[in-house]
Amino acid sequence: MMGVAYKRNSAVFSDTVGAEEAETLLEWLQKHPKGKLDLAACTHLHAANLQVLMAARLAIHKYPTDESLAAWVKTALHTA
């Protein structure tokens, strides 16, 4: 389980991103409203994090390479 690595202007999601990451993700998004989100290496995203992404309405820079997860995220964010 790797979670989210926060960089200066990007949040890089990898492997499983659990519910415990949601609050930190929200705080990072509030501080970086133009930050980039890289979900390419993410294999599981807890719904709490998806809700944060839905509320933030920030563009996803890279969607998960896992096709089913990418479809789920795109549908939830209305980008499909």
Given for the second form:
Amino acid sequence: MMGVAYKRNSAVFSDTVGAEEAETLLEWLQKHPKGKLDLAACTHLHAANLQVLMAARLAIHKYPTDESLAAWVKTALHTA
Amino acid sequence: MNPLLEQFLSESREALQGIGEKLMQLEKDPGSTLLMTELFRIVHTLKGNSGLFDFPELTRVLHAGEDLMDAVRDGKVDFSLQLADLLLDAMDFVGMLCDEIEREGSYGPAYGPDSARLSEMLRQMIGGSDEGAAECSAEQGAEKEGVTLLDLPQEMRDAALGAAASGAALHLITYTPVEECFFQGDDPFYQARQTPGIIFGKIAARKEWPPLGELDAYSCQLDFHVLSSAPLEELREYYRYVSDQLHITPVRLLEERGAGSAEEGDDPLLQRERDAASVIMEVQKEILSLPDDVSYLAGRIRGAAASLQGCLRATGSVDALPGLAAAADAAVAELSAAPLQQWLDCHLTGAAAMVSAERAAAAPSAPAADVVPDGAPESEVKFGRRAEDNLTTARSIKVDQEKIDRLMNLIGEMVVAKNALPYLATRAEALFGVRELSREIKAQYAVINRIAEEMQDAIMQVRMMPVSFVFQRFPRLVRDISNKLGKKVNLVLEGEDTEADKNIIESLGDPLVHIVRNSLDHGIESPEVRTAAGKVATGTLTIRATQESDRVIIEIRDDGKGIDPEVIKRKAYEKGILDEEQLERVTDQEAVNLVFAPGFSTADAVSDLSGRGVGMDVVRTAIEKVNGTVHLESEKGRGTRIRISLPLSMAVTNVMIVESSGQIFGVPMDAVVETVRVPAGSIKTIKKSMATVLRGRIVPLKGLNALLGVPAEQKRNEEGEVAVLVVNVGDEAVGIIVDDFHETVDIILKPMTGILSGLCAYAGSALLGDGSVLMVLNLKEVV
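Target state, the form predicted in complex with its partner chain; input state, the form predicted alone:
What follows is the entire complex, opening with the chain shown before.
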């Protein structure tokens, strides 16, 4: 399990991102309202993280390469 | 089946019985808050217990029941006959599941829907007519009605259409996780993603997202909509843990919309689709009416049949499919379009009539969905096992302890009474000279003896309890105390299934708690101290029970700082337990055992946990009360080991009979070390007290007559030897001079009652086989 690596202005998601990450992610998004989200290497993220992303209404820089996850994330973010 | 589950089942049965009774009483006295509270408590406990196991269906119903009882208790809902009926039904359902669990170890997957329906009904009773009920009944309505493709969100429709074209039955799952689900370790997103047969999924926010600063990341605000082609059962099974947060609605393609909209006929899409279908059918008819003389006729027939099939599916006339297939097969076989044509003609004329019939049939059910149920439960859900039905017989029974005690006393008396037979046999022979009879009595005695022993064994089995009864409280206790003290402790329990008599086990509880507290408080050091001393930061506390012949040994061992004998000696001296002379002589091993002395407590400060000065002597007293012994070993810096030895059972005591000044006395065999004849010459008198040397050891001697205040000399035998009974008193061996030894017997020791209870020299009395009374000495008091 890799979680999220935060860089200067981007958050890179990889593998499975667990529930415990949501708090940190939320804080980071508040500090970086224009941060870039890179989900390319992500295979699953816990619902808590997903709802943080939805609430942030931030464009996804790179969608997951995992097709099923990408489809879910796309529909989620578009309707939010 | 594991003991926990067994216990659960037996308790559940009792609870269900209790619920039934309370409900009956409530019907007579609906206003009684006492009954209501009691009822709530039972349901609550039952629910709590069921949560230990993996029986979500069972827990859900109980949970709903509990909520309902809570509402009734708070006066939000009135108690009614209906409510009682529903609760009884729910409890019957629980009982049914319990039965199945008892038989099979678990229950089948088929109960999910029943459980959901029951809990729904129970919840409806709470809601009465408020929105919650209206909402869920509306959703229930939807479940019955199903949704069509048109009701699906746009993006789902495309995906669904593709899957539906292949003829699969579709279901729309609306999964609304509870807000706190993240804390229960759920990942609803993962759950949704893994839905079997998933075709399409979508996540929607429950409400507008607040600004990020106010967002609670761990309160689930997501709804999941999943379209799946998996069978309903599979979906229910997959989501069975969250079935109360779930709605599964079958998705139909086009027909059977609400009767209202169909009658209005103003849905352009629906109408258009219908028209399109009939156009396609007409076209097929034309195709089929073309001349049959082409080489690709079979292909053409098949093509037409496939088109028709598609139309039928799309309009939902699935019933007609087999007819079509048969007609198509016939047409291909005959190489003539005629059979298919005929079928098509029939179908086209029939279709119009059918559609209206379907609508008529659908019409009455549709308005029903809009009616808010008035709280009346659906009558078809009955798990009724009323009084007249066969109840499964319980495999264990609960008996008042008094009854067991009485039985045990009776059996005990039987064991003793049978001892009269050998006397009788001897009398028959010696007094009346009938040897034959004497032998027969002895034979009968052997038979009765065997039965009596088996009876005794059986009643012991009944009273036997595993030590886990006492042990089970320790994990929690150790956790709480060590947290409080900021220590890290790993508790190891061993031999939990070792059994002993109920009284013994129960008497063990308090002393053990005391010892464990002491170990945690004084024994095991804080992580820093341990690390500094080169030990692992986490201390280990081991409680082990083993059986050694007819005794249970409980060993409590910690790897803490141990007891410093020097500190103990100093304290004992300060408190006047030891005098200066003793202080010099006492060994380290003896010193550490001084913690058991009355009035000894090592803690300088009285803490909340231990060290109130009522320390270990209470432990020793409690253990000695049930004829147990306690022994402590400690190594400074390495840890402490306390060994408690207890008899397996206390019912029958084995005593040795001794004689002194013409009377007989009993001495418990547990205490007897040996019996010896000591020549009068070997008895030395040291400072007015007698002693002798036995196998290189000095044994103090005391005359029983002197101890009991009888003014008589102890008798000697012809060789001038005295009879010495060597007994263990505490940790010391003492020789008691008696007149003579007799046999050992099993007796039921009756404690002294009434005015005699003040005589502490005797542990109790017992009846002997010949009817005489035997007084059993309490050696600790006498010596």
